[in-house]
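The chain below stands alone and is given in structure tokens; this is the form predicted alone.
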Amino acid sequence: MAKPRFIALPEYREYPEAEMKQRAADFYADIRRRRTVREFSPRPVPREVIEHCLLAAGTAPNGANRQPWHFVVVGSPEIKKQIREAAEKEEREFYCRRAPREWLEALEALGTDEHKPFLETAPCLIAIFAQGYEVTPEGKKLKNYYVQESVGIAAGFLINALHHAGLATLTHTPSPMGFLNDILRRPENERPYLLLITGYPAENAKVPDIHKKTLNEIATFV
């Protein structure tokens, strides 16, 4: 086994107390702006800043430092076409017959159905795929660990990289999602984790009016 190697932790920043509550009131303020958006504009986006906010989300914690992802960017035009005929497809069977009247009743408030014209509009999709093992050039698979956690790590610093960089974006998991390996060609050590849709809002974007919960709803302090 190789011995682990160490260095000194590197632009560690500690911050005077005062401004550590600032920084965190700042960030709060910032993010609770972020929504989930459904219109988008087919305005293009400066690929440098995809190119950012991957390696930002390329940093997240993951288990074993095997970094368990593989992000698929998809600007084209026809491969859009065929992503979105592919996920309307899972997404009829979804709302017509394979969701329980419970779950269509919860999504009720977001006004959400089987058509997703944004995976074409959007000028930007980013497929997040899992992979449960890496191959060696040698053939030789070496399983990862703790995968499905890893993966969401990393998704959610590229949501937050994209709010910073003045991107909306939507979350969109149709399930099963199996046609992206067969549309992007991934490898089956692969399994798609979501699709991430990113762009500029369309000028008159509009999103459902829903409300986060109380810190003493999701928090406790003992």
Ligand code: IYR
The other form holds:
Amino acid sequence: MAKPRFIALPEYREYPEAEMKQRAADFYADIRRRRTVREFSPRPVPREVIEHCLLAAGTAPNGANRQPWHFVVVGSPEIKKQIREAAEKEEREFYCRRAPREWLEALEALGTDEHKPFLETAPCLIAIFAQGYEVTPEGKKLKNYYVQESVGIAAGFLINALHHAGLATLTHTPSPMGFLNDILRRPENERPYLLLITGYPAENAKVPDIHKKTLNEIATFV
Ligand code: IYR
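One more: the block was the form predicted alone; return the form predicted in complex with this ligand.
The next block holds the full complex; its first chain is the one shown before.
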């Protein structure tokens, strides 16, 4: 058993209460501006921005610090085309056959359908993979813990970091999305978790007129 090694908490900052309140309010004001966008501009995004956002995502708390994620950043038009074709095939199945009526009704307000042009228009698709286990250099399988939670938190950090940098995102989950393993040549221990479409919104991008629940609806103080 490895002995735990501790260091003094580095870089924690407490703010004076007034500043704390202002920061909390400012953060909410900024994150509430984020909207999922389905119409993207083809303008390229700086690689350095994506790199910093991925580093931010990689700081997410996670099970046993295994960091059970891998991000594939797709900028290649050929690979984007392959992903679009495979995703639209699944989506056609979903919208025309598999989806129960109740699910389609729930999606009505969003105006989504089986056409996914953004998979080619957007400059950057970030495929997020979850690693169910690790393979040691000796070829031994090492189980990971709280994989779904960990990768979900990292995806949240990533969406937040991209928004903070001024980029729009769309969380896209064609189902099933095993085709991402084939196209992106990811190993057996990784499962696609989310495809994060990233870029600038198209000039006249429109979003559905939907609203968030109130604090009373989402929280209880006891
Ligand atoms: N994956 C499909 C359907 C879809 C499902 C949910 I839940 C959404 O919030 C949005 C879409 C699609 O991407 O169209």
